[in-house]
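Presented below, as structure tokens, is a lone chain in the form predicted alone.
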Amino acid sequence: MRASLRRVLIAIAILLAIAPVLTQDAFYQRIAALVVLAAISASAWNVIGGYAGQVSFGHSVYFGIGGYAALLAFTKLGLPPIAGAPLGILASFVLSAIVGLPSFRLRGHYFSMATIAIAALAGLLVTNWGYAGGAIGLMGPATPRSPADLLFRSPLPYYAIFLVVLAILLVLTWWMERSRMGFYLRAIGSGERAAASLGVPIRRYKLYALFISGAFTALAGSLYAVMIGFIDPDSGFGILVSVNMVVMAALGGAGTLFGPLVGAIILVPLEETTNALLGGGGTGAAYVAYGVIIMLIARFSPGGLAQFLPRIAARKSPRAA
């Protein structure tokens, strides 16, 4: 069973390398470009939600400072965009600090509350702070001034710089997963009292959670802002950033090291094709198949595909009958 499932995940990466080279379609090589990005915040969200147990649905606050931090960096300081990145990164260890030493007190949906909050807070900060666009928001390079502003015509080269992204923090989650810190984090999700009762520094493991993950979503949004040249309250801040990143991750397996690449392999083609069939009025409909996905996760499969999966090959399987 194993051998079957570590076959499957090396064709994934397989077709992940070679599948934009196959075809001409700038169309096509987006969406690509787009589902490693997706699949980069969902990782960095999975470190926090599905190991730790930490549901946070404010995590659009991280992704949204890093977008930010980019073309502040470009419109204040006239510095190429991705310059930003670092400060982004910087910027979510302090807020990771401000925000997770508090909220950590809290449990279950209380905290999921308090991180709705802390994002819809930071959107209408934003939305009135004139140095930053305002409502408007920002705008990057019209044309690229040097190779460093990262300006392509092609989206090749975007999904390759995703791609280097996406291997350092699946590296990066796979040596957690099986350090003390992967231990404890499972441990802790599994149940807090249990953990403490054992000795494991709960609030401690729980803010290096915090801070890996906020600081690959600020990545995350970094690079996005890099992709589409442009940044705003709603794209940065907004509740439905953090909903593609819960739902991504429960989809394919929250708390496993792939489950967030497989969700985003699978949504974000059907949110970016229900927007090109329906002359971009399809969002809509994406969260309405996001809202039944949900309800079908929690019916059947509370673990996601990492754990429906293997259940239906056991089925399957001659030594099950």
Given for the second form:
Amino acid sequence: MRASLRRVLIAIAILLAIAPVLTQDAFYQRIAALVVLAAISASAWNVIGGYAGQVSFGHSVYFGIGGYAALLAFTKLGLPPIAGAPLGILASFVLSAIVGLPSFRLRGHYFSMATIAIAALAGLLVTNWGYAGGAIGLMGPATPRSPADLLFRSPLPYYAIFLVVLAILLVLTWWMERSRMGFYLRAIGSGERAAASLGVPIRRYKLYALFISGAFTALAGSLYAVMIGFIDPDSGFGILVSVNMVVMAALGGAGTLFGPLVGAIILVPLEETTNALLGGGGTGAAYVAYGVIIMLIARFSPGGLAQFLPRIAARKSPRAA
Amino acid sequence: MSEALLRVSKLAVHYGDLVGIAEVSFEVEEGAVVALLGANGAGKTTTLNALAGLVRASGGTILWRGERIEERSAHEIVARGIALAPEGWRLFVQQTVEQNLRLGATALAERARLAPLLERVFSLFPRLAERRRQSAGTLSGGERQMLAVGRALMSDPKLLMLDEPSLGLAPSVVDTMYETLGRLSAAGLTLLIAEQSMELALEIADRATVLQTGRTVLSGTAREIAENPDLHRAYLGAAF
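Switch from the form predicted alone to the form predicted together with the partner chain and print that structure.
Now the complete complex, all chains and molecules, led by this one.
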């Protein structure tokens, strides 16, 4: 059963690698790139939200920081937007230290509520920050000044860049899963007090997880700004940005290596297709579907598809035998 | 008189306006078995949690080998040699028996000692050795208690605190558990056992402390406590 699951995951990985080459339609290629981008932020969220069980609903704050860092580097310093990515990551470290230390005293729902408040506050600050474009936001370069601007007509180069970043993140998460840190994070996730009573330095490891999670989410934000060429308070710091990460990870399987990727493969095409089919008035349709999905996950499979699929397979195998 | 391994003086814990414990005082000598007795809600779990650094003391002192530790965090306390097998076991149910045990060795300074400690736990609880690759969530109540105790032993503590080790277990399992605790004590381990079942605890204990509504009301040798007419009053309230 586990071997077959592995085969499915390898198939998904291969499909991801060749998917955009299979179609010449830029619409589908763009969706493929957005799937990988969403998988990066959901996988980054997964480090703190899935493995360590600290359900953040405010990760958009990192995404927004990354996005704004990229376009501030372009508009204010004249640098290629991607040059802002390291600054975004650096800012994410500072934010993690500032936010993590006090908020990690909170547990469960209280922690989640604190993260929502932090993201909302950051959104408000940026909306009222004229230097960063205020409510209007920031634009990227309209025409490429040099290849470093990473401005491509085709979505394929973006897809390739995102895939490399996702691969790095997944390898890092895979390594972490097997390391002492992964061991501790899972212990914290399944019982913080029990982990503390065994001598796990809870706050230190939660902070490490937040550093990794925040840095990759900020990088995802920068990549988003590079590809889309625009960022505003809503697309950077909006609550739906955070909700997307949580729902994707929860649907695929929070605390599993490939869960967020599987969630992204299902949800991003759903969102993009409903947006395309229903047009401007129907852009919220995907979120109605998200709500239904959240209820179904909570009711039938809190561990997401990663828990649900093996259960189905286990139910079928005795009959086959 | 020898210096006590653990000396708790006027320990208080508050949860906001609520009083967890108001004034708890007792001592634990090295190698002794001390029972912490009291009815449900007397403050036994809060006392152990404060000693383990899981809740912050709002008053009083905890002296461990002469050092004040009431401000220390949980991981610093485990590293000093105090381990807790908590009430309700608090196992990592998704992880295997062996992974749970290895997590118990988190505070161990020398990783080379992990293997011998694991072997010691498996020799104390052979059932755990049989189920080492099984996830903790599939264990029976008795096996879970064994795992909770085994996990606490993995940090090679000087003082093992057990919170209600008999709670919810079949009588035969309780007997086996207390036999094992007796063997650990005979091997020199200091035990602090919080129990509602006073008969069980007083059978194994050298000394006992009785709590009532967050205060120490009786302290003495196990025999003195067992024969004290105020014991039942402390358990069942002034009406008795």
